[in-house]
Amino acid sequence: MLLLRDIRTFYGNIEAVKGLNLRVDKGEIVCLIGSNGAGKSTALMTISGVLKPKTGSIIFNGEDIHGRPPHKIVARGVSQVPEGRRIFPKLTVMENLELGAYSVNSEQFTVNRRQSTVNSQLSTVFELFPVLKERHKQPGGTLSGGEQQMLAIGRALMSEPKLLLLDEPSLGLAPIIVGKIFKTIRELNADGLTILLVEQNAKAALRLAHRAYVLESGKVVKEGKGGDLLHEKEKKKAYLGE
């Protein structure tokens, strides 16, 4: 579904990816682990066309979506959910949703089925977090930390994702909220949503993942099966903190 050839992703003279190669298949949960700086979010933040890569190819269900703006790659089927949440804090759970929902507003979709697009995609996101349906007039900003990261997970499946991009989804919050986070990426993939996550805590994410690269300093380190890695002792430190 996805593959990266040879990216290069610049801030202004730092090179923060290094000649990056991956591949997603469809139906897979791949992660990225590493260190913070090692290069995660910039390899995300280039997938979605928010960074500009230098050198490389994105090739995204056989077409190369390098150079595309945003909002035509979330069109094609690409959604993230940013590092730190970033919603509309004065804007209510509904809003925030709908928002997610703006590629369904083209010119493809005629009146009738972009409504009913909109409530079906409503329909599921208040189906795996019911509590953003009790709080759907409330601001974002006055939900908790952990409801905040489902409503940014809801917003990006407003737009029917077939690849789902994930950046740190259990970064700040507590343990049982995590636990409830990564049982929804699993249920999310067992319905067959294709999914990259980068996530701090690599022993979870290894534990979910089908497969999984080691990223240090922009570049991959090493790569298998996510079981593989989570019990491979040679280089653990580097990445699993231990």
Ligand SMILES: Nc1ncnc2c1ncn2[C@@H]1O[C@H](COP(=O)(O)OP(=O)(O)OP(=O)(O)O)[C@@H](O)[C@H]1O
The other form holds:
Amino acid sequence: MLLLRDIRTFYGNIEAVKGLNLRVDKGEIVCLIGSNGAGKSTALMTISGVLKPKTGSIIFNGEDIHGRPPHKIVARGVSQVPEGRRIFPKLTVMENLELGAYSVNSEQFTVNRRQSTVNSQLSTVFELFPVLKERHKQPGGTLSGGEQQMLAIGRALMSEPKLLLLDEPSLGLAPIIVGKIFKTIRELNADGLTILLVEQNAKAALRLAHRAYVLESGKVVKEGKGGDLLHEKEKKKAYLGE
Ligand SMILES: Nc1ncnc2c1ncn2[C@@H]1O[C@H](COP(=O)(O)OP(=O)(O)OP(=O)(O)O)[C@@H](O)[C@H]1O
Ligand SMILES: [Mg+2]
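Form predicted alone done; form predicted together with this ligand now:
Now the complete complex, all chains and molecules, led by this one.
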């Protein structure tokens, strides 16, 4: 579904992603792990078109999408939940969700079709996160951290993505909420959504992922099945105390 070949992304002179090769197959949960500054967020923002790579190609469903504007990439079926949630705090929960559906507002949709798509996505999101329905009139900024993460995921789902990019959804959340978010990721995947997940919580992420890539200084240093990498990590911990 997604294939990155030799992606290099710079901030000015700083090369943050240094020749990234990565693949996500339809139906998979693929996890990208690595320490602070490894280039994980940069990689996701390059896929979603927020950052333009200097070299390389990004093939999504057979089409090279690199260099396209973000809204065109959303319309193709790639939706990103950014690090730090970035919801609109002054807008209501409902307004935040409606903004996520903006790619549905293209000319290819008639008014009726647009409304029915928005309504069906809304009911999916409310079913997944009932608390968002209860709070739909409340400003996004008044939600708890966990609820804001749910809102950020809900907003990304409003555009009916085929591939969801999730950047550290567990960051700063209490363990019980992290558990709920991971459960949701598993359910979304079981319903057919393909997921590329960035996580610092490597253990939990590797348990969830079919495959994973370990990123270090903008490069893949290891890849494999989630379970294998988890096993390796635990062995290392037992012997070296890492
Ligand atoms: N706007 C920016 N301008 C300049 N350098 C940046 C910018 N954003 C990120 N970088 C640098 O690019 C590198 C990769 O950053 P990135 O945010 O992709 O890492 P990350 O793996 O997501 O880290 P974290 O786990 O802390 O979120 C880092 O060295 C960082 O300092
Ligand atoms: Mg990051």
